[in-house]
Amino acid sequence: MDFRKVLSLVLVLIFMVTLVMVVGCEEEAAGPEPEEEVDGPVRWTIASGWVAGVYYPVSGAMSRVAYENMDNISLTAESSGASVANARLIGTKDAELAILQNDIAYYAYNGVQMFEDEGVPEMRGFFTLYPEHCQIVASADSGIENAGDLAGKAVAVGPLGSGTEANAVQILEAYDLTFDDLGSVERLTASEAADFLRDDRIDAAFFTTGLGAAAIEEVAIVKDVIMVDIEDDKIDWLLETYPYYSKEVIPAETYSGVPEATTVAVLAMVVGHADLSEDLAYEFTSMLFENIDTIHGAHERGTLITLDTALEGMPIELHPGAEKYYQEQGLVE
């Protein structure tokens, strides 16, 4: 053969190698084509609270529920930092649900307050849960008997931003103070407030949450502590300026030792992404419903969950996927 014909042919052989290994290689820069789903639990994360709170045992008795009942939903509860984070979360879509104060939701549902620059209207309810309610404790020689003697005194106020620092704010409104009124002001985690409490750091802290709180009896088994009072005629104010506020009792020992006091409380409650799928939030609702024993079983304050009490104090638009069971149930037209 001639040998200019064989370099040839050798050539073209090179070349057809050369161009299959380039075409081979785009094909796997590009990736294989997308693969149909496979078949599974869509993943849900639900922020909670600090996990020394109520918020956290509910949740992750929320997530029990689903592992144990739901097919097509795997719930992670994680701890979070507040009821404002919490309604942030879901704007951001790094949850698809929250537990949050009534108050914070439908600051965040309609853009007020903390959320004036950025409101989640995307939010929808789900379900309230119980109330939350407004606890100031102080240390018993303190001299503080109601929320005006805070004037002057070191307080914890709760994180930045938090559910439980837009209470306090107005707490101290319906006595005619601020925070410049106090002696220091410090942001605290509920677990930290505790700590400070404890160590006669500060002399009163306020905590936004379910009674019961591990939080505050882990201070008043060690140390004699209060509950401050809010009286009458302050209570009555707060109640026509902020309406999703409601008069309270802590009875007495409720935490050890520490005797009755009147305050104001909010509603806890789930909320969700409006984006979620109607057809599993229908599914999550009514498994939670029909398993609330569960819910029952995660803390004291769980046994508040009811059905019947579900939409009570529910701030904003329903999701349509909760709003189906409610439809079912004869709660809602």
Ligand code: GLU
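Alt. form predicted together with glutamic acid (GLU), vs. the form predicted on its own above:
FYI, this one's just the chain on its own, none of its partners or other molecules.
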């Protein structure tokens, strides 16, 4: 064989080997994906509330203890308008857990009030947290002393999707007032409401939140504000008409320079979707109460979260996983 023939034979062989390799690779690439083991934690979202409120720091602490103590759940806290929006996020399964007011949980579960068109009967209770006072903050020079004086004034009535707005409607109702009787109705986030109060763009703002909320202190340290009173006979009417309100005092100096006031309060609570696994719900509940010190350190209101009071003011059916833990602890039969 002459040299040219050997060379062309070698070239043909190289070409064929390369072709086999390329086709082989392509076949492998086009073939079915190898079965992937999906290991790692289940991802849960907890719908919380205002960044300058109390739900957000408390749910952040819950997500931290879950991270530190659980391999099987990764919990992410997301801010939101709060209670009403959070109930709907449970209904649409856009959140596995949520913090909301117990009055709003009751309305959602039973399909009444703002949930008349679509209730959230698949919502289940985990535990109640701490009282949330209906705090109506007004400029000291606005002339507002009690909630009846809000007529004709510029008022922030609570963020869109908040429980605060529902409380504002009911408190005004106790005075035979509606939003139409206000000078102007502002729907602002909690932080915006604080900014508007500070800059005299509104006279007053409703905040149903734990005492010590950052949004209110941010105003109190730079401006002369008062806490608006609800009078005793109006409080009696609210307690009779709407379940879940209690009468509470906001002590003087809860916020810098702000005097005492009497108001109503509801309770914050954690809820979840009925479809959450019983085992994970049980583990989450027990893990939380075993590590409650971390939650206590997150916010002053966090210190009120205890196993003893976990079922106080519970307005809806318990999640079976949470219930199992309370049975073990002797809290329920």
